[in-house]
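Next up is one chain by itself, shown in structure tokens, the form predicted alone.
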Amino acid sequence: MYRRTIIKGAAVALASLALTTAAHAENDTLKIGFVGVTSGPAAAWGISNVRSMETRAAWINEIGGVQIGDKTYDIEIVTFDDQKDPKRAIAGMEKMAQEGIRYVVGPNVDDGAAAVRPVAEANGIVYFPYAFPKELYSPPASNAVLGMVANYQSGPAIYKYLMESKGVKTVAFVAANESDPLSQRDGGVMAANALGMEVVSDNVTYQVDTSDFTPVITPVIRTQPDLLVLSGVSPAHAPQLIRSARELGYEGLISTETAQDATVLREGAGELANGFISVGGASTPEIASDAMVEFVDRYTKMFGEYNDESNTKVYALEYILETIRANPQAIDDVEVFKAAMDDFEAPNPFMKGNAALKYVGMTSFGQKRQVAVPLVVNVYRDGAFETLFVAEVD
């Protein structure tokens, strides 16, 4: 975890966003909109997106404002929680449209990205889903963009480095019975085969209410594999498979490709959760920049607590924002932002050295619809996180 100490310097680092020190009581307000889940089980995600957003913002918004043009701006959060919902996602999406709002993160997952499409491409919104559909990112679609790393990216660099770290030779897969972790579960199915790994198990679900997981998770150990992914696993469910696997006896490697939530796992597994492998925030210490230290000390002073999660999901503000700065006619024109993304290039603020803002995703997609992030994986040790290595994405 970062030390947790604002950086007095850090303002400097934030200096491709042209802060102004205009009274605020001068400024415009741009609105920004957020559609995704902050109740139930996978609230998790959305409440980083949430919080991300609103830290960054506030902290613009306390140096002045950024700049667009000729005008400064205060940025405004505007939040919809769509419950996991895919008829919420378009209700809130519509709701962004009958507010102007042209730029959007969320939603969270595959059912309410692909649901609100037809609405942000009708309206002219640009949104930032942080769900894998390859269909969403690809021609002919243009008006979404990968805010992480995908499942299908992820995934075989993290099972290739078990295999080559850990002689991995057999996997398991398990996954609730919904279409975001099913499609997540199908995707590692491909890439275990197409590493050369031997899948003993690819077709045991459950119930988004299941409550006991003993029954779930038993004809799986059984069959005795030294990994077992939890695809598209939510932070509340986590906790509760790997108590049933630990219970139950397995000592093989456990793994997701979705993100967690060390809190989570502390308290719902406890030691059971060491050596937990999931997808982490994409920044480690000894890449983040002043700023985002400043950034996770801000958040932790904000809201109480700090997911590590946030350290990618604080980068779709800054991207949208950049993006919008270079080509200052894209605040009103999405058509100008996106005509803008292949050759958008910007400091990056939460990084050391020299590390840019670019749009990426022409060997995923044939088209750049994906946020440059360090893939960060981590593994869980003792109630936080640790990093087990560090990749990049096309």
Given for the second form:
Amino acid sequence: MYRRTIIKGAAVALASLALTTAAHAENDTLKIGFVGVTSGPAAAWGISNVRSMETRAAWINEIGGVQIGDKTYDIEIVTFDDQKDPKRAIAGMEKMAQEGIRYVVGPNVDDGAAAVRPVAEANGIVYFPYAFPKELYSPPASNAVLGMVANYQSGPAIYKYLMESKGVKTVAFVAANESDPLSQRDGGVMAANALGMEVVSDNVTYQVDTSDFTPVITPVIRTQPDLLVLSGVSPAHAPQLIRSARELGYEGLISTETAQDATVLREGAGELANGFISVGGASTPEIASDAMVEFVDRYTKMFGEYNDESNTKVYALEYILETIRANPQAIDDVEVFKAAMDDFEAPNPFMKGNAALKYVGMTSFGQKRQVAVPLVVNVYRDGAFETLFVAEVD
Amino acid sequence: MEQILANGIYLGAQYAMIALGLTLIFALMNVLNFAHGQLYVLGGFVTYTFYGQFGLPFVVALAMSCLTLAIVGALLERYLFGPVIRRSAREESTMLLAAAIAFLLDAIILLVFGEKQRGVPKIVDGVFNWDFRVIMPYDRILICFLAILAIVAFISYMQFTKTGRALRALAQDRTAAQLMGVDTARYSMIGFALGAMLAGLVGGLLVTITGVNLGMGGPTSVKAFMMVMIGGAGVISGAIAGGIILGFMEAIGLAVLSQYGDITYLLIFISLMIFLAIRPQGLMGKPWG
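Since we've got the form predicted alone here, give me the form predicted in complex with the partner chain too.
Time for the whole complex; same chain goes first.
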């Protein structure tokens, strides 16, 4: 009796195993990498990348995978936390190469993106950094694709809009003492000067681990600029800087060229954050498609809470998959992928209307090495973002 | 000048609070607690949860932070630091353990509270403005006052209670205290719980001003170690002095040197190196340990 039960159990187990194996055998796996920061003060940047990719991958896998050529693939996201350290970013990119991964999202910062370039080029990896150095995207470089709108593209558009609509004449910049915010500050100062604005303060910086910004920002506020630009500000610092500035009596405009999160602003600065201008993606009700609404819903269900930074970060994986789908040989050959970028175009599933996924960057880089995400400039009001204006990068 | 003074007092009070818990644990157990910053962050998140999320009164949330961190501290001592100290004579064993706990707490905090910066509603509205010579939001003034009050209460507790006397005896000479009948295991646990509770208290207080995020732990530990090095490791008054000195150096540097960029901490680190080369035991520490 006991022996018969064991045999029956073993048969059921074997049958289950065979069925499971058969089910999994239907789809091959396509690995897409992520190398970026998912720990420390800037963790929110990389985590929003990873979670966007994992949400989208789970969604695709749930509906049967992605068809590339005559095969269907499940998507697997392979992640590596570089801790915002260029040395670790190199190690991460080497790990991706060892795993045979051809497409990587990240790194999140300038020095990490610059550090991985030789590894990516030597191993035939196309990567999508969220970093702004032009040399990464300009010839002879060809493997990096900017995953967002750069500050030197969004900054002038914001300043011009504020000059024309709000009469802004003077501007002050404050930045963290790190390569990204400092280079964004310098780019902002150049853009402001080019537009004829008067820069009244541009040398105040703060340590990235600063927890109290009142002493930092006091000298800037004394210059009473019409516009205070928080260059490259991280979502962790933005509400504190806004709050300190307002509590010191500053009544002018405050803006940044980085993406922010409405919940973080509400919790950290409350109504003091009203009127804060930042760059966002495509989830405001005016432009979000049904697919974007579903993405936000799935993300929220998977991780408990949505991050508005993912409005932009949802795009990189979509671009990778759609470009490979249009050119199946690119799955193993990044040269095919790169050759296809000039003419690639597909419907943008996350925006209403006839928006398209396409590569841009001719004006800034001399070649198409940037994803065309909408340049959505938002203004924060009472716990949510409202679209101020939408523009495109060419 | 008045603004620098006000900022210095405010920063000094909060820094002294952060350093107190760290130096207490070091004095009692000779443990360099690299996880002190993470305990501070955990305290901030507990207050955020009870005050910011559940809407309970701030005082209740603060008490929950203190209680939670005291329990966490007691458990850490009872099940991790205590056994390691008993089994290993090498000091680096506890240092490695503390570093591992820091990573563990970071991972737990990420899982439970997420990656985002968190903030809570202001506990007091309004800004004190003395003719634009001193501008200080009322909530900062209140937090500064509460921090000073907590420091005074802590010193009084250590000075005038039986537990405080036992803890001081333990810090001065563990063997002698044991020979005098002090239950060293019990008081080590109480001391560690008290040190962690202080981290939780200051985390809970400061979440109303600075908010809290996952990445604050490491930098907070670094600053706490700087204060302890300035004042002298294991000396309560030294930690307070170190905190106040660092607070004033930061306030003065940020006000006076702002036009030269972010060189305040560069100068603070250079000053600290020169100071430690001359007086390695810190202001109030003893050269023999």
